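The chain below stands alone and is given in structure tokens; this is the form predicted alone.
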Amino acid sequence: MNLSYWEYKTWLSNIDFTIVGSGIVGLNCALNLREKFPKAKILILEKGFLPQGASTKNAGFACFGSISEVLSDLKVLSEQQVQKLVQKRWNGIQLLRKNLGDSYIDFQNHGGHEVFTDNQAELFESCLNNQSVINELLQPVFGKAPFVKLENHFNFKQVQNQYITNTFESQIDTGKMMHRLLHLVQNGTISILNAINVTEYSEGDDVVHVKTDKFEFATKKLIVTTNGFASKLLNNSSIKPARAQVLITKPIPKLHIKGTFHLDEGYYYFRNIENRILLGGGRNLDFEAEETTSFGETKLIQNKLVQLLTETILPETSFEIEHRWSGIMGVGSNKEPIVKQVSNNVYCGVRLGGMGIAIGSAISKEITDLL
């Protein structure tokens, strides 16, 4: 691409920060980058004309991990990397709130409930028999017992009896969240340039040389934040891509579902927005086709997504869907995410491991930290 003078002098030259991914790590970065630094001048690069990725494609659960998920992160981390784990989440969502505001990103908290199908009586049972313990392991995050046991007073078919509820989980309008965000970057000056997709780049002494499918440039400093697309650009095979199917109903006159739901432990999730409901997941019935960079649906998954609503969620209602799309996350052998320097100048905050919400905004004060 044949750039002009005015081009290269504007937006290209004299660059201190360039971080790739204008996502919910991106953008926070850049706002405590211009914090941090006032004077600095930062851009960011963008592969999609909006953010790609999952940042504005993901539920809107500002959750921090059903029961069954924190057993299951038991298994391979310490209850010391658990809890700090969901202490992460924690501050991150309270960090999100502070400095977006509630009414911005439509903040309201009705539980997340975690929902165990007929054929879980083992699961559920567990879950129920380990309540205490992990009540007790994670009491000091929350500030009391986070998990209770609730009835299943939505009517859920082919479910247990009860739910095991996280009285702290929240949702949140992620096109609200994202909007917000970008109004205060843009607000900062900084800049922003989308369809710009970083190809490879190189260190010199003091800067860093990158390609583009545009163009190339130096920058003094370059931070990567794509998390489920990093692991070609950063030569990392531990942030692995996992792609998200969802879709959402039209509006059901009267519906009485309100708060977020976990099923499957984990693998399926849905939630309210007004009166739609909206359900996502899926991967587990085909791992590997999942594990891609590629958005899209398949109709092994829609129409177990389907198969949900009609004999789960909604056995009694009719239902449209309106609308369907996937999302990328990043994910890997556990749900830590990747905060680090990667060389002399080149950081990076990826495999967010599905909680982008979560930790997206205390992943970008750590990396604010690192510089």
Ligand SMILES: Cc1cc2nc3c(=O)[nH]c(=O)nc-3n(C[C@H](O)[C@H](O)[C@H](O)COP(=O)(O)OP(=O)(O)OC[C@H]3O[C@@H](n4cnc5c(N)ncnc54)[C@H](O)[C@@H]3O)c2cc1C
Given for the second form:
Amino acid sequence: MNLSYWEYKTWLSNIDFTIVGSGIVGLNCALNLREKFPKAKILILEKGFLPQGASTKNAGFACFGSISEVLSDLKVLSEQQVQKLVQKRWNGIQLLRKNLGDSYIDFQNHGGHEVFTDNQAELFESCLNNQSVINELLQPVFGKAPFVKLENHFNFKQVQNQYITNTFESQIDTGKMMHRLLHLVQNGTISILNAINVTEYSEGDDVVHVKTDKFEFATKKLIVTTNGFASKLLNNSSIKPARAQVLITKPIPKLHIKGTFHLDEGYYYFRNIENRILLGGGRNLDFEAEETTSFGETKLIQNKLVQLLTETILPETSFEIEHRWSGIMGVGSNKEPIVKQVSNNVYCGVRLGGMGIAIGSAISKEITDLL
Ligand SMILES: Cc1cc2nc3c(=O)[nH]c(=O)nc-3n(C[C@H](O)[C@H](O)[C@H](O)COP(=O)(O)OP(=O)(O)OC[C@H]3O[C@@H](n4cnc5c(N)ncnc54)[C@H](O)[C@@H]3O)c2cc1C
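Moving on from the form predicted alone, kindly provide the form predicted together with this ligand as a structure.
Now the complete complex, all chains and molecules, led by this one.
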């Protein structure tokens, strides 16, 4: 299909910045660019009819790392590096709240509990033994010791009798966050074209030629924020896709569970959303099959999620599953996202891992600072 003169002139000519991907990073990046360059022509291209990666699919934890995760990080990073990592997440959440407003994202602070299974007595002991050292390390970040020990007051089964809780961990409504971001972007007179797949680009003299599945055009700067889908476009094999499967129950009358929860070293995570339980995880059951950019659910993982609901999370409550879905994360051999200038006029901010809510706004700020 040939585009008309009007279509080219209005949407696809004289573009200053083209952003590929309308997830948390792409949308925040567009807003930052609008602030920095009020007159620039900014275009976002998104392959999905909605953002279709991780940002509209996630669990909505505003988290900073459970105690076992911090302990495990301390095995490979220095104390200073771990403190910096957690500080980055904390700052990122404050930036997200400042940019979007708590009421627009339904920010609620109910704490984030790490729940240890019956089989994890040793890990639980080790976390308890290190609790005060880690609190001391992270007190400067939060202004107060973050981790406390709480009794198993939600009556989960087949778990240790206590949780280790980060009292600062919170939850947001992922849909509201993305809706708000899209609203702000559209108000900032930034065009978003959906259902456009960017297939390749090449650098010209002071412009980047961009090919999509529907048309070709030129832009002064190209910014790739395609997270788990980025390896092909950026020709960078260190970015791996990681599918994450989720389910949500129908409303449960008088649901007694409130907060965010990390189970089995974070391989499973669950939370209440109003009076439902959202539960995800299980990639560790088949890492190979879940290293994919294809959406989909598998029996193996979905059955395990239902088993956890039945035996551990809601053992005495009847429930029904209302929806199941998956999202695609971007991961790599370490937790650091890739934020860099790729070539003369091409930049990227990708590989956000499982922490995009906390770090997405900050990463987009880093990209804008490069420009
Ligand atoms: C199930 C699940 C649960 C999660 N839970 C949490 C959580 O509780 N807390 C947390 O902090 N993080 C969580 N995450 C991770 C978090 O969602 C991500 O880190 C974050 O959304 C990444 O944002 P992004 O903008 O980098 O990427 P994405 O949201 O993946 O956005 C990339 C966009 O690029 C588009 N795209 C890709 N390729 C192309 C192309 N060639 N052309 C055009 N468009 C393209 C995609 O359609 C997509 O919309 C979770 C992720 C998943 C999947």
